[in-house]
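Here's a solo chain for you in structure tokens, the form predicted alone.
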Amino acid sequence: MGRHRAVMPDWLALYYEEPLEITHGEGRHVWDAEGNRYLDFFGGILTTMTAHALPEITKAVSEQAGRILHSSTLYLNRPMVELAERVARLSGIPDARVFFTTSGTEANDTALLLATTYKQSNSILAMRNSYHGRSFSAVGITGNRGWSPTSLSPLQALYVHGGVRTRGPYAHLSDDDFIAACVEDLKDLLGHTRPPAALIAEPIQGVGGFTSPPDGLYAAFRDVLAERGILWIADEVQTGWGRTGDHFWGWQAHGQSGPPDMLTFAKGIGNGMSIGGVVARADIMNCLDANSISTFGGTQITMAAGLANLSYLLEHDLQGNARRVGGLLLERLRAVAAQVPHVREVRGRGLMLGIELTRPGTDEADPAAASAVLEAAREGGLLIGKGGGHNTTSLRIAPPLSLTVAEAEEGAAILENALRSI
């Protein structure tokens, strides 16, 4: 840890009062470097989307290794064109053209560098309480205060209500109704401003705690967008693959207008490995009228491991176990939260759940008793992550989608302790 802060930035943030260093995993479980062992319900910020050390991927990635790592985009790559072609296929966007990065934050910001271009407008629509990646754009319109160091940007971001269901002016109101006074505050916010090139929205905001709208707000969003011409990016990094168990994208709770114009996707795809990217209709993806490549996007190496994650996670229904044993670990926490004072709400789909912790009695949130659970948890075995926005704490859980019943009712029960001792 001293030679980390010894040439680690400071704002580089580590969990935990004793960091751990994790040295191996498998499955569901991963090891420290003190041979302790702990059930993973965080996956490397639901990176590990499918279990550490699948013998399918590990073949994939060794035998591709023995071949070619990498050779740029500037020459014809099997691998990488196989992968686009099943991405494009399974996005649900006509004539879908693929790019990929090497995380969510690039494809992100290369969502609104098309968006931008394409309608000539640097003015971006986001949602409040959102998080896009950490590049100089992405921070621009990123809706968390607690993520955005800087209020420069190339874009001018406007902020739309909607993205947190359970606060904020609308709260009250019934799922219709609060869907209602959000499209009309989109409304009253674009008759005041020049039309802008976009609305980049999370269907489940991840960073901000697993916050998400009634389903249908996009849907309704995406009418007043379309009237106007205004382009939709779902930024799928966190809610792609299954991962919500009701849908195989997050954009589909809100489908009734059809696909994104845009989706973005990194985290999962690549169980581990660096991959992200952007879907796109085939106009807007070649609208640039200057040369672009990707040194690393779409490397030999980490397609191979997409394509055998995405065989892998497809021909075991892994969108199914998300839903069945997501839905079981959604019941039996807010069971326990039930007895618990200092929780507020459990909410998520699939195995994308959150839950938000606050002073007891009160709205206000309690950054401690997060911490005190987060140690809890450790202690007990057990790996999640937290976050939240405005006056927000959450607990994040998000197992690989391979999670077992077994596994999860274990993990309930370090949570269940976790969450009692605060």
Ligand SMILES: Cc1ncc(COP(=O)(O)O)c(C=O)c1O
Given for the second form:
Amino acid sequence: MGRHRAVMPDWLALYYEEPLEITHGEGRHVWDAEGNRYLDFFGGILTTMTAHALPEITKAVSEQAGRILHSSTLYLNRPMVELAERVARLSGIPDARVFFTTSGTEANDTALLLATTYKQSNSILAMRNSYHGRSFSAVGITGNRGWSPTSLSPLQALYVHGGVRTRGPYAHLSDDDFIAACVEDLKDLLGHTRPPAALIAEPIQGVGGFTSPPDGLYAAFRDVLAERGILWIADEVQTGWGRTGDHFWGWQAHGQSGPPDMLTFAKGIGNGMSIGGVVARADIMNCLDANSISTFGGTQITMAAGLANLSYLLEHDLQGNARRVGGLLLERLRAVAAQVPHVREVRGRGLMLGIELTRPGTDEADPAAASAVLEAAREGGLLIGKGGGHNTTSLRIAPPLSLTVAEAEEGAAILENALRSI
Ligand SMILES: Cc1ncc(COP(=O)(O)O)c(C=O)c1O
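Structure of the form predicted in complex with the ligand (previous: the form predicted alone):
The next block holds the full complex; its first chain is the one shown before.
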């Protein structure tokens, strides 16, 4: 830990008072350097999406490593084209083109470059409490103070209300009235500003603590945006590939007005290999009139992992598993939470579940309680995450999508003890 602190940036946060070194994993479990075993309900930030050390992926990566790791996109690359074909088909976007990057940040950067070039506007609508990555442009559209180290930006960001259902001025309204109020607010905002290029939104806010609007909000926004020629970008970096159980993509909970113009992805598709990407309608993707390249984007070794992972995910219906096992886990956590005064809300869908903690009897965030639960869960053999916005703290629960019912039960029992211990 001393060596880490001496050489890494101060802002690179570590979990736990005594940070963990994870040395290996199998299925839904990981082991630390001292040989302790943990049930992993965070998957390296929703990135080990399928399972640790999945033999199908290990085999695909080893075989590809024995052939070639990388050639660049200057040459035809069969695994990249195959994965692009599959992602394009799955995206729901008509005449889709796919560009692979190495991270979610770079995927969103690309989507911002495309949208601002296509619409000739540097103005972007983003949601309050959002997070879209760490680059200079992504930070400029991040509506979460805790993840926004600078306000300097090449973009003009306009922050829209609606990503957090149970806080803010419209929290007391019914779902329909909440949506109507947010739509009115959006229309009002658009009346005051030069036309933005796009709205970018996470269907369920990840870093923000797994908060979301009522289903249908983004469809209602889409109608307003489409009338004005403004694009819709769905940031599926956390919500894609079936994690939410009910849908393959998070945007499908808002699908009444059709698919988004672009979607971005990363994290889970490589099950730990660095794959990100953007899917866009061809006219948008092809609007750049200069070369653009991501040297490592689409590199064979990562594409081999992505193909094996996607095949496994679809063949084993992990989306269905996320719906079933996630549904049981949500019920169980709600029952536990009802007896813990610190819990304000248990929310989420599929295997993307958030527990918001407040000081008992108030609506005030309680970061100390979140840290205490995290430590107690670890003591009990369970790894979870945390998140939140300027006035919230939440626990984040996002296990690999192959989670079994027995493991869900085991994790819920550890979490119950951890929550009771505060
Ligand atoms: C919704 C969302 N978008 C983008 C990113 C950035 O992805 P990366 O860290 O791979 O650059 C993240 C990372 O947490 C995210 O949660």
